[in-house]
Amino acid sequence: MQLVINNLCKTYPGGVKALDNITMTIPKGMFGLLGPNGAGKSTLMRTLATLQTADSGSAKLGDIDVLKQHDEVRRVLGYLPQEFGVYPRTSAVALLTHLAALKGVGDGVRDRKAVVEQLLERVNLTHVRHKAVSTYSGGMRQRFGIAQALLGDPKLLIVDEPTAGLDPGERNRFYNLLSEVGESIIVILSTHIVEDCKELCTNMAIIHLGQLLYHGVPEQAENSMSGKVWEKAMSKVELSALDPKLKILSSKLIAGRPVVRIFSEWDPGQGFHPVAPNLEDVFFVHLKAG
């Protein structure tokens, strides 16, 4: 099953184009939707999740018309928004059982209970299943969010900015869980963190100001910039006097000194040396070109 999106458009009041003729095909596996805040990622996610309408265009998940057959989409959809609320004193097992009943999961109470227990074990929350979800750490809440999104064995899982605020350990556990899920279904991961795409996704897209700037394989995107990324450590005075014609990709302070990376088809001189491109370079070169 593939998700095929053609010429999808959405303009908000005031003339803001959140989606500007987005066209791409998303296959089974982990798909990274990369872009800065306000790029249009959440609008696309909410549209695919049937939470808002598009102005024009089409989206098909297999034989399902995503923009018209909302009930059919919801039967095969799992959705983890950037923020989700929980009942203050409700345990994970009780809340997940309630959500399973609402979604029509299982043939009865006993069958539903077995599904819930399996899901909690899958996301490694069995030991805290009787504790209130509101008392969970950020990473535990996100894992519970994945559990509720996996109710009913979805064919499409949409995850919006999932690792914001997680510590490195929780982030790694969440990565491992998403990677496992993405082996058998379509998982769309919306993020502004380049590392998320690098570590997780077999395919990706870069969106900025509602426009699709890149669509392809992360490794191929990096390889396409081989020999075109240059770096130099310099003083702050040198940075302020840098040639304005240079295409600066990024500037970071390392040990108190700016380290500048630029994009150039040829040797720019001025003390710059070639470096291996990374996905962050790809991200910035498309953003600055777009």
Ligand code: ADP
Second form
Amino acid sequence: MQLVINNLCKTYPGGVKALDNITMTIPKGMFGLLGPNGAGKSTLMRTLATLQTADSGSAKLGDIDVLKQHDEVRRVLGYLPQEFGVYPRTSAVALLTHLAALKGVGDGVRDRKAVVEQLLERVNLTHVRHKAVSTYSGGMRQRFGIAQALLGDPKLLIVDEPTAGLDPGERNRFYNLLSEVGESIIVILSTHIVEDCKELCTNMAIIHLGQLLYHGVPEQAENSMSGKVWEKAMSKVELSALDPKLKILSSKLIAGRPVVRIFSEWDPGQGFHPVAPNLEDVFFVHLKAG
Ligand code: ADP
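Same protein, different state: after the form predicted on its own, show the form predicted together with the ligand.
Now the complete complex, all chains and molecules, led by this one.
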């Protein structure tokens, strides 16, 4: 099963074009939707999750018309929104059991109990299953979020900016969990963190101002820029006097000293040396051209 999106458009009442003719196909596996804040990621995620409408275009998940057959989509969809509320003082077991009942998961109480236990094991929360979810750390909460999204064995899992606010250890555990889920179903991960795509995703898209700027394989995107990324460490004075014709991709402080990366088809001279492109370079090249 794959998700085929064609010419999807959405303009908000205020006039913001949040989706501007988005066309792409999303296969099984981890798919990264990368874009800065305001790019249109949540609008796309929410539209695919049947929580809001598009103005025109289509989205089909296998035979299901995502924009019209909402009930059918919801039966095969798992969704982890950016923010999800939890009841205070309710344990993970109790909350997940409640959500399972709401979703009609399991034939009876015993069956449901087994499903809940399996899911909590899968997201590695068995040892804290009787603690209130409201007391969980950010990473544990997100793993609980995945458990609730996986109720009912979805074919499509949508996670909106899931790693924001997680510390590196938590982020790693979360990556491992997601990539395991991505082995058998379509997982769409929206993020503004380039690292998320690089570590996890077999396919990705870059969107900005509602437009699709790139769609493909992260590694190929990097390779396509081979020989065109150049770097130089310089003083802050040099940085402020940099040739304005240079296409600057990024300027970062490394050990307190600015390191500038630029895009150039040929040797820019001026002390720049060639470096291997990374996904962040790809992201910035597309944002600046877009
Ligand atoms: P992202 O998730 O990439 O940050 P969003 O989809 O939330 O992007 O937003 C895309 C654009 O649409 C932004 O300019 C945002 O301000 C605007 N927007 C989002 N939701 C609404 C809304 N309900 N009404 C009007 N404008 C909105």
